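Just the one chain here, laid out as structure tokens, in the form predicted alone.
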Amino acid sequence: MHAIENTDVLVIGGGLAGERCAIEAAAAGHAVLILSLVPPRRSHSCAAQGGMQAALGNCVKADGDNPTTHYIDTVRGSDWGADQRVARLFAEQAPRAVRELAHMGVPWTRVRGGRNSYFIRGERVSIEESVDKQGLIMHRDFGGTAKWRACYAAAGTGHAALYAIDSEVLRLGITVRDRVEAMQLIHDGKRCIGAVVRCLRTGRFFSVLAKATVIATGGHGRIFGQYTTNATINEGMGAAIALNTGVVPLGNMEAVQFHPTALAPSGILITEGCRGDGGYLLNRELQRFMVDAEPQKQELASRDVVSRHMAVQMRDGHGVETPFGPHLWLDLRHLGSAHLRTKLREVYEICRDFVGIDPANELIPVRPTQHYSMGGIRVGADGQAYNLRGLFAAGEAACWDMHGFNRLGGNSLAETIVAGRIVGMRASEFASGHRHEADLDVGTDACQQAEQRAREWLQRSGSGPSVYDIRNAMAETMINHVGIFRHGDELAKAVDELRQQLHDCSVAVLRSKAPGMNPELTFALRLENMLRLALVTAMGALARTESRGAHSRTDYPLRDDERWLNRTLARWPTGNSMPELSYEPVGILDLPPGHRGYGDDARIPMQQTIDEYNGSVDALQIAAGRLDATNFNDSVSRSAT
């Protein structure tokens, strides 16, 4: 007999959005159960370094932000491919997040008044802060933006944010089972009623039904394998047993974001904050390129401008060349010993530990991977996804869409504590107003179906390719064919590799049967969900005939707001060996699509009024599988006041 358990709210992921949107949830007076593959205060969440973004005003280069600055600076980031009116009501409700994490004991960095010194475009600048601002929350520079508004907690505002909240969690006395694994949901097609879960210490299967489901498992960069930032646990299943229902679509999952500065060779992250602080990039020659590039932003330009320079730089053989491949240099010496072990210590602290140096006296050895995934599960401006009422998906498991084909340094650990309320608050009402509507036989099907799966693999035998050895081969078809520039032929190689690589994975053979805790079989149960994501990720960005934000085809360099003003929706039906591409409108334009800041003005502009494309909208969204959030953004602006 199958264990079957019951809750209100099922948040599947404990990093920053699973644990908010639990929160909101619980406090409304559901039962809510998280799971986790790992203890929540070890989620990837725990990684975001730099800051996060809220338009505050608080220090002089923030002197008049607000939250329209900050909704055009996200809009412009997008490169016009955020829906509207999900990033004008992220900036509204980002102060707020902020503020409500100071309330849960975040140590922010504070505004000292009085004479401070500022590294700014490759100068020093004395800046005299306000005494009346003194203690306020500070902020630094980050790229892409107009005024200083990234808040931060010295180079570990993740990791603080996550303390908070999990100890918020534990307060409400929050239900978390870590070590555990969503397979696959349950559902009828039109109403999601829970998820069948595997337990990673015995291996056994069992069902959680719940009135409302969320998935906030993250993001999927482990299908670029080691060339990512990403941790080992940022697979993409979240997204994936969405995709699996055959009717919740993926959105945008082409945007994908190549972080400029990760530590060459192992590929951890190397904030932003550092080039905020006032941090210089060098190639070879020991030049500052971005200076001649983008004289305005230099070093500041959105990080998928950013990575474009650094590539040319290593393709016309001004890199570094090591036996891992080229790397050019991030120069933080000039920002003292007393800094970097302060407000950057994180960053001091991995560059002591993984590559042996003192970046107070030597130059870091950095280059572009893969950062972000801006696609996702597509969800309405509630968080509900497309076509399957009761799911819900926030953070980067999510396609909300406050990013579009670039996001900005900041956003999404804003977003996470944004969306996570404002999903938490949806779920919770979705939940009061629906009763549980499966009976016993359901969740014991399913976990049925599941164990059969499991059994397949077990039972598989002769001289199949190893599923290790497939993983790899998928990475080295995404670096090389899906990364920063992009062909229609090397996209089109992408495809076919990756179809070549599903079929493997059909006769792939387990070196170990063990039935129980068995980590080659459960990574064997993950596989073909990501080659699924990476297969749906080259097909989008193969159909993309323009280039916009990290989307950038070498092929079609023009951005193309006539024919692609539009977001990618992949769905994958149950029985097909191909998935499907559709596409809806990016939703109501408000900021008209203009140039970006950088480099010329060459696009293709579209034909259509803003009146006429705004007219459509609605009609094509509700068409493409949005559900009615009718009012949702009213109300969550007036519960913010």
Given for the second form:
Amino acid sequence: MHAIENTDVLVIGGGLAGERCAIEAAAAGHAVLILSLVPPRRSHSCAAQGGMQAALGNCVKADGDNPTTHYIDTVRGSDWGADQRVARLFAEQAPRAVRELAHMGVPWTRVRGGRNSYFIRGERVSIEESVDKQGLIMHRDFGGTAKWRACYAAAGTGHAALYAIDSEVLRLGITVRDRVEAMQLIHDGKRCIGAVVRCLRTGRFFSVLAKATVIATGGHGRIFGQYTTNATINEGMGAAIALNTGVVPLGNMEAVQFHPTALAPSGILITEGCRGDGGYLLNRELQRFMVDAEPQKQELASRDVVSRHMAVQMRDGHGVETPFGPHLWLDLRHLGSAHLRTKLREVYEICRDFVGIDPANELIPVRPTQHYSMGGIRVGADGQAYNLRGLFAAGEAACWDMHGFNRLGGNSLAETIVAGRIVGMRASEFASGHRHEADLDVGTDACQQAEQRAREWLQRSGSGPSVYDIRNAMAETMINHVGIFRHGDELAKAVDELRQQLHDCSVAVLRSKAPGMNPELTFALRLENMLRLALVTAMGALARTESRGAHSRTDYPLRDDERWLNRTLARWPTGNSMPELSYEPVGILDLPPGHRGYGDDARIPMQQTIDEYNGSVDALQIAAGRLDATNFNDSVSRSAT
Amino acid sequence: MSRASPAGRRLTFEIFRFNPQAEQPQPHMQRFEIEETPYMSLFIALNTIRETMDPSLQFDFACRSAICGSCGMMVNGKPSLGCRTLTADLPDLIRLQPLPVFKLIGDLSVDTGVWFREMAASSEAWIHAKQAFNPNAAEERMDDELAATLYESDRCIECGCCVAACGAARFAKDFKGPAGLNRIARFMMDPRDERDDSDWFDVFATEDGVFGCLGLMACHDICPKELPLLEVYAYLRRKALTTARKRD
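What would the structure be for the form predicted in complex with the partner chain, rather than the form predicted alone?
Okay, now the whole complex, with that chain kicking things off.
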């Protein structure tokens, strides 16, 4: 007999988005259970460094900033791939999110009135900060923004935010189970009623039945193996169990962000705040190539644009060659030791600990590396997943979709808190309006299925491939064929290789039959899911014959607003050997497609009028019976006051 | 780059093994030999051992960049973060054991999460706000100097190395430990928290609090984040004294 537990709201994932969601549901009086792979304070939210975007407009270089400007920057950053209404809702709520965190104890860096010295576009400038603003939350510059907007706590913003949010979870007495993994959703194809869970201490399975289930498990960068800044726990199992329902689509999985400055060769993140604070990118000849490439924004163009320029530098022989491949340099020497040891302290420590250099005197080896998954579980503006009632998603695991084809730095931290609150509200409402459809048989069946899969792995014998070899092959496929620059031939090769690896996975054999959690079995149970996510990513990229944001096709170099101003939806019907792709409009266009202000301006314009396009969005949303985004914005704004 | 050790060294690992889920678990040390590679960290070394030699080996890593605190372990007798420990800094023989004090999950994996959660709950380590959050008001102002001081103690990643290195924590089960006392001090210094010194007194000025410390200060020496734990203890002792005098 399996253990079965009940709760009102089940939150899968103990990072910022999941915990913010849980706080909202608990404050509404619901019983809430958070499941987390690791103790929540070890979630990958803690690794966010440089900042959280919110238009408070507190310092001179942020003067006149407002949510509308933030929203416009976000849509431009997305290369018009975002749902603009969601981006607007987000930008309007972001200041509240930052202040809420201040209330919970985040030690935000504050404005110092009087003379301050900054590095801007390669020059040291002295700026007089108003004494009236003394002590308000300070901003730093980030890529792709019109104003300084990133609020920060040195270079440990995510850590500080996560500890504050988790303290609030403690205060509210919310139950958190760490070292557990959600293995599959319990559902009947229409309604989700919980999840089957595996304990990573003992290896035992149990079920949790819930009125509402929220997935907030973060991104899936580990489908690129070690070629990612992501933690080892970012294997995308939340997105995978949603895909495995057969009905819930993942959105825009081909939209994969490469961060320009990961430490070479380990892939550890070096924050964009380094360039925001005045750091340079240099090539092998020690030239600042970004000045010529992007005269206006220089090092602070959007991440997709900067990563492409870096890839071109290395392709053209301007990289520094090493046994681990080429890299470029990040130069922070001119910022000075005092600045590096305070405002960029975490960067200083990473350089010292992992490559043994002092960035005050030496150059930092960096190269673009997989960093963020814009794609994820497709949800409406209220966080409700498509096609499965009672299932919600928030944060990087979701495709909400405010990032479109390129996320701006600092927008993800803000998204976790903004979306966490909104989705928490909606999941709470859903839980209030629905009874427990606690079908013990369905729960037990699902649990037995999951357990059976584990048993099959343990029983399989012979000389099949090792799960780690398959993972390594997947990583090479993804980085070589689904990377910064893509081409139809390469992507077709990726699809073939991934299908082969899926087959290999079905005959792979464990080397260890150890009882308990068995780390090899734990990974094996994830591997097929990771391959499915990788395949959906490669297929989406192959089908999208244009270049938009981080999706850059050398065989289709132009953004094509006539054919591709849409969002990819990938479903994997149960029993099918391959996923199915379909498309929906990106959402209502308030900002007509245009030039981003950096990167290439050439594109194929849309032939439809904006009104025609928007009409088709309305028709589709009404047909699908989904919440109207306009009214939804109003209701969130109302509840905010 | 100084941390790229010359390749070619043959490293011997002696690793503590114990799987409590096994039928007749026997704790023992197991030897593994691997080739050293440039920039090899214990994160890389342990994964190499697991993926090529013994896939049952249990250990914890997440961020592998010394920010999440998952990978505290005893490295040649010293509590350390595995991810930022480079083999280039170690001798040919590397002995790895789980952190003491914490409940063992298996091999090198220990339950720091539950320990820290209980510690935080027992000292109510969260902001006790003076008033409810007002979403329509600007943030309360704070001096940047103070924000920097709070950030300094907020940097603890709860890896448990200081607790493992602590003489008092080894025999006093309820001792809050260096990380616990640091967290208390962090909230005492925060003007957003309404608790005053007198409220805090019974939490920290006790045998389980700052007076449980033996003064060995290994915590200060080994903290991977270089938290100023000496200053934290001095601050708390001073606060205990001044508060006690006020109470009289």
